[in-house]
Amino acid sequence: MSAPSENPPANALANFAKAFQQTPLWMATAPGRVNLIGEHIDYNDGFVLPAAINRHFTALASTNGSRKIRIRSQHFAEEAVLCLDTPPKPDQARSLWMRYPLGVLAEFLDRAADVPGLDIWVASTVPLGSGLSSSAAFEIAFASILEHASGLSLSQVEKALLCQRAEHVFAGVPCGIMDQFASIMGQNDHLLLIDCQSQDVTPVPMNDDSVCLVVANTNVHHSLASSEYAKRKADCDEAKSQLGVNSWRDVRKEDLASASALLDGHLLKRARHVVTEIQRTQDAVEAIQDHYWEKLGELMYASHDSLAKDYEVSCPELDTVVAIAQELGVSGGVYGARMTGGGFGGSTISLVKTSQAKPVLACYEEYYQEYTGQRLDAFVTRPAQGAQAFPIASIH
């Protein structure tokens, strides 16, 4: 594991202290994440572009004795408990946020890891619902406890996997395998590349201190969201089976003429996002690698509007920061913007003149307040560190 990078919450130490009346033996930290382009195509065998941020959720552990392992938070209203000694089922959570550690414990339990009794103490700084993926960075920081407690090491892809594998069978999510790669492999100043066929991940410098990444919380979360996930995979595996091809690489923007006398509106609106999209994720590295911010920008405004039309994951909340962003246009600091996440609500990216963002925060805030009369949280973030755990002595 790799050295600590910030010394754990004065406030989780006490909260620990309070809640278990002991000290806690170990730390982990996972960064969320926040993706620059590529949306909804790590489980369409596309390319991402996403960035750890500069928000975690932090676990504190110490073992308790028992065979049961305990976990609180101020961010939760239960406990939740989970027993070593009968093999976890996603029905045993009384609720969706205890299905995350469940899973990722169960993953543990099947490779017949010695895991022993723990309280654990988690607090988030990543926004909850944001679609900055609280719940990856949550598996990340438990699956991290549980590797010290137990002497099971996992190489980072090995445990990005089993993260995914928890959230697809114990919250029934079918995500692609972005945002745990993101959380777990994230650089400080670099965007990684993700090859979500072959899985290789490549980092991209962005260490141009003349812009910054802006993500703005737009405070909703549409009830239609997790539902929707899954018909939009359902679509483009759908849409991938009439167009009898294995893989969305085999098929390219010139295609998509062709592709109109065998697929159904709906699902040509779908496969036209996923082959845009590919293609505006490569060409954005390429705009990243020249510094060229105005091109970026731009393909960013195209994502999104391919989403919000073609997808169809959009929400007007989040259309309202983009048409913001727009509004104060590249003189005004904001060089592109687009929604980030799943959708139906969560947050958005733009990339921003470091010069100017404290103004375009102010402007985002007050706009959208006066817009739609809800608050938003806006913050900046340049690319972080990716996930890590080490023992609490290790840090005094």
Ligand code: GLA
Second form
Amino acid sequence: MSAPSENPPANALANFAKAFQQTPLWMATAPGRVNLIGEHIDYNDGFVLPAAINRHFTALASTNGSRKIRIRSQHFAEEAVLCLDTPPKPDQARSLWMRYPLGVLAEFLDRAADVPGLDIWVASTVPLGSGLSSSAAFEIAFASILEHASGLSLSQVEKALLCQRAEHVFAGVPCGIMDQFASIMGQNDHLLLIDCQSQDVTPVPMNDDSVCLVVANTNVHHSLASSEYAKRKADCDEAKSQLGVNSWRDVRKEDLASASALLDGHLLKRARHVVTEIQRTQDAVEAIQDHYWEKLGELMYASHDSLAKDYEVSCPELDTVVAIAQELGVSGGVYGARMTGGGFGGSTISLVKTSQAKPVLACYEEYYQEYTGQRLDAFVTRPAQGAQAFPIASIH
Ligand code: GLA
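With the form predicted on its own done, generate the form predicted together with the ligand in the same format.
Full assembly next; the chain just shown is listed first.
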């Protein structure tokens, strides 16, 4: 197995040794993701277009000769202790973050995997709770360690679905497949077009150096586990059943006019977002293939508008970043911007002229501070390689 594209955080080995008085045997890294377009439609049979980013969850691990897995991290005050002899239950988790490894462990134990006692140190360069999928990155880094330690080998799709189930059952979030697929299957300089109905993944080259992706983290923390995400999913399922269709892929934009007679106001809004976002995502792939960046930018703004008004998952801080992007415009270096991820806080993604990236970052941070009195963390990212895991000796 090859070494990761980014070195482990410099102090990770030292932290591991300090925490557990031994040296690690395995290391796993799993990146966060950013979604260019196709939001809230992965659980609606849609298309999504994410990329893994160059920020990772890193896990270092060693066996400890016990029947327990101990997890420590500088990010969490408490140590997690997972017992291997009793089936994990969601309410065992003393903190929300412990639900992710517990859920993944439960899936491994269900498959009768021979998981040994482990000491694990985790560190993240993915900002936590920022809409960049730190939870999926955590699940996948942890699952990769369990694969190595137990000898249970999973295909990429099996591993992604296992982690998605862990999130459903243990974190209570009925998420789609986008985050786990992107973190595992990410490719350098490629977006991933994921058909969430067939689960086919098609890499889409994004290698024109004249444009770059800018992520802006509002530092407003969302709680996807809060009822809103589940409510949106329930709305969409209800709208689908009132329309009498099996899949959103069977509904066209033209059908929405007649749908207005069948659906309540808010269900019609949800339906309109899903159907138009599926179309926008397919149009975005064409725009990328044609390097037609103005068009892609328009689709991103339209996506944001639909998420804010019809799907109602944006918030004033995300809208402010998008308004700043529009203020700067193409002449100021920004083709388009939108919220990315689950919403209710978190981050935006912008398509920016590389030659103007520096001033755009500076304007974003300065104007945002001026308008909201809060700090914005903006950075340039490139589509990056997906998760990797290997015995620790191989990095020397
Ligand atoms: C979260 C979920 C994903 C997806 C996005 C919204 O990140 O985990 O499955 O639904 O929200 O597109």
